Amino acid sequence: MTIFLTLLHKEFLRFWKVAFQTVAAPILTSILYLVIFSNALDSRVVIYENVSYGAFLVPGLVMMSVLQNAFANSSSSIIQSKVTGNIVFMLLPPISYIEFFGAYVLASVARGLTVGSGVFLATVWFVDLQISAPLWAVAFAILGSANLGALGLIAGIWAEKFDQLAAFQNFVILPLTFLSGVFYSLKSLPPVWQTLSHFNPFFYVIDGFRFGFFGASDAAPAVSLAVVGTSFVVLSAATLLLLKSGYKLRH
């Protein structure tokens, strides 16, 4: 347990020591998204009755920040340790692969929720926003960040250099995030794109989180929670299998 807590503390300090870059920068980016998109589209787009487009946008921006930063935390930590060669110092101590997984995912959740909370506090002043079902919002925030923390571990283990990790983030994480309904409702899309969007697991995280604010969503929140929960089980199993086998870690 002591080794697990030490590793967790190390991973937490890794992003907190450079909070200006890992926390403040994503908050500023989200504020810019909100200011630009809400000013440009607020009077032209109506998603829910009595809900401005700016208010609709805030939960999406919060969850987008949570997901991207949770992924960045675990993936960058693993690849950095592999490239510099200090991964050996985390593999030698008598820590189980389950504890290893738990420390990295919990640290990713911590960073995701920290950034998400900062985005919410910074953007909520620009719109009139109420939280309809806070427990739903918290559940999707935690599960969403845990999913991306596990996916970040998989990406970090798979990648052998920073270029490969950047490619994974640019060609997988970024498209899935932007096509998940952050800036729009699924109902505004043509039928073909609506169908394709249902195969995007990020959509269920965004949609379920938004339900926590407005009590309305494109998919039933229970269905979204089931999809997100199942995704976490699958990603966790895959990550634990990679850690147990030592794939691209012990060589």
Contents of the next structure:
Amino acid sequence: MTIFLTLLHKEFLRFWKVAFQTVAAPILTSILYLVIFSNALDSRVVIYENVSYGAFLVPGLVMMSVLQNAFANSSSSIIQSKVTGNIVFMLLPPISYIEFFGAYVLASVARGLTVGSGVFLATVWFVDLQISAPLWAVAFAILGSANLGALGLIAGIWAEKFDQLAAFQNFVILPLTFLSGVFYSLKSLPPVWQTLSHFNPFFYVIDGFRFGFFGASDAAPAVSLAVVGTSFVVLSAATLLLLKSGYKLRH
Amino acid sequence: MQPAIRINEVRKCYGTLQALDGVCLEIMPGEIFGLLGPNGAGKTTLISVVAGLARADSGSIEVMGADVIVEYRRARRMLGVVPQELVFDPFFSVRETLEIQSGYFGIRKNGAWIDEILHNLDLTSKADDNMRSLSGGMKRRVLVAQAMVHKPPVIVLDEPTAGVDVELRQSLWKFMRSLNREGHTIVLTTHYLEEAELLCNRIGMLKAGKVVALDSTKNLLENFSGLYLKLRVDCTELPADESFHVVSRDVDLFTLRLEDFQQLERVLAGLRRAGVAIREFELQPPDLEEVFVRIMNRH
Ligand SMILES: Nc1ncnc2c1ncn2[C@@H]1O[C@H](COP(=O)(O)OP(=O)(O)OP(=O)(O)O)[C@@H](O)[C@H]1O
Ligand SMILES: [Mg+2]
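Alternate state requested, the form predicted in complex with the partner chain (shown: the form predicted on its own):
All chains and molecules follow, beginning with the one already shown.
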């Protein structure tokens, strides 16, 4: 257990020691999004009865930060260790691939939830927000960040340079989060896009998370939970296989 | 006795390059073993497969009887490795680095031992400094310290004294010797052959992924290197005598190779007979550099 806890502790320290960059900066970004979008669109967009656009936007922004930061945590930690070479300190000791996976994913969840809570606390004052089913919201936040933590691990293992990781972030993570309904409800999209959105796993995370606030969502929350849960099982299996094989970590 | 490290027919290629070509090697407990070879010979690759940083294409490796693949957890606990590259984690101080490394080996409270290592490596005053702020030599010491946190019975150091000042080099030698006295098996690579000669009781030489020499330091020196006699004389020709093996000359300075001390007698007698007067005289004992060059040229 000590091995796992040490790895987890190290991963915590790694983002906490630079919390200004890893926690404060994404919170500021989210406040900017909220101020700009809700001011520009508040009177024009009505999604649910009695819910202002600003209030609709807050859970989306919270979840977007959770996901992006969970991804950033594991992926940047791995790539930094690989590029600087200090990954040997983790490859030499008797750390099992399961401990490695668990610690990185859990640290990602912690960073995602820390930033998510920060965004929530910073933005909730601007809007009138109800929380009708908090447990659903928490469940989606944890599962969503775990998914992205695992995906970050895969991306970090695969990438050999920082720009490859940036490409992954810009061409996969960012479009999938932006097109998942952070800023809009699927119902406001043309039917083709609605159908396509259902193939985007990020949609279910954000939609399910939003259910926790408004008690209403585009997809049934149980369906969303099943999709997000399945996705985590698949990503975990893939990551564990990569780690076990030593892919790109052990020549 | 069970070898500390047993390397059996290990092969490893990178693309078309055969980095290790059927290496067999046994290192016994209590040895200070020197792994020598020119740049690119495969020393680091060999250490990497022993440490599990790389996987051999074929062959098997055991550390203290534990197979490095099948029983990787036990094998890695037995092994401390000082990597060749100066790597560090810029997020942490020296002490944090060592505490984290202890935790990776499952050791929770390691403060007393960490203090002792810090003291032995003269790092106590740097304990709370960030890794980033240390000089290269200091970082090298921390790498050595990191390899020691779990008191491994076998310690492998890949060029521990590269880019290190005289003082640290000597304190590292002292440290390695004291570890060895306490029962640790030491394996080191180095390009400083006098260092290997001084420290190692057995030496293996690699060239292009193959072991080309493997013997005790004493035997290598006796079998491969004779005595060298440097002579400055009062003439430019030495008498023709079959006991004179001139290996180089520079006007009146001759270097002769002698098989043994008996031959010295014959050379001196020959000079006296020919009436040659000696102006300068220096006898050089065998040295590992000579052995190394001869073995590398032969293969
Ligand atoms: N990751 C790698 N990918 C491709 N080739 C590699 C890799 N690592 C080592 N090699 C090659 O394998 C050969 C052996 O390299 P190695 O690092 O083991 O040499 P070495 O004996 O440690 O040399 P040095 O004294 O310079 O440290 C070299 O030709 C090197 O280019
Ligand atoms: Mg090397």
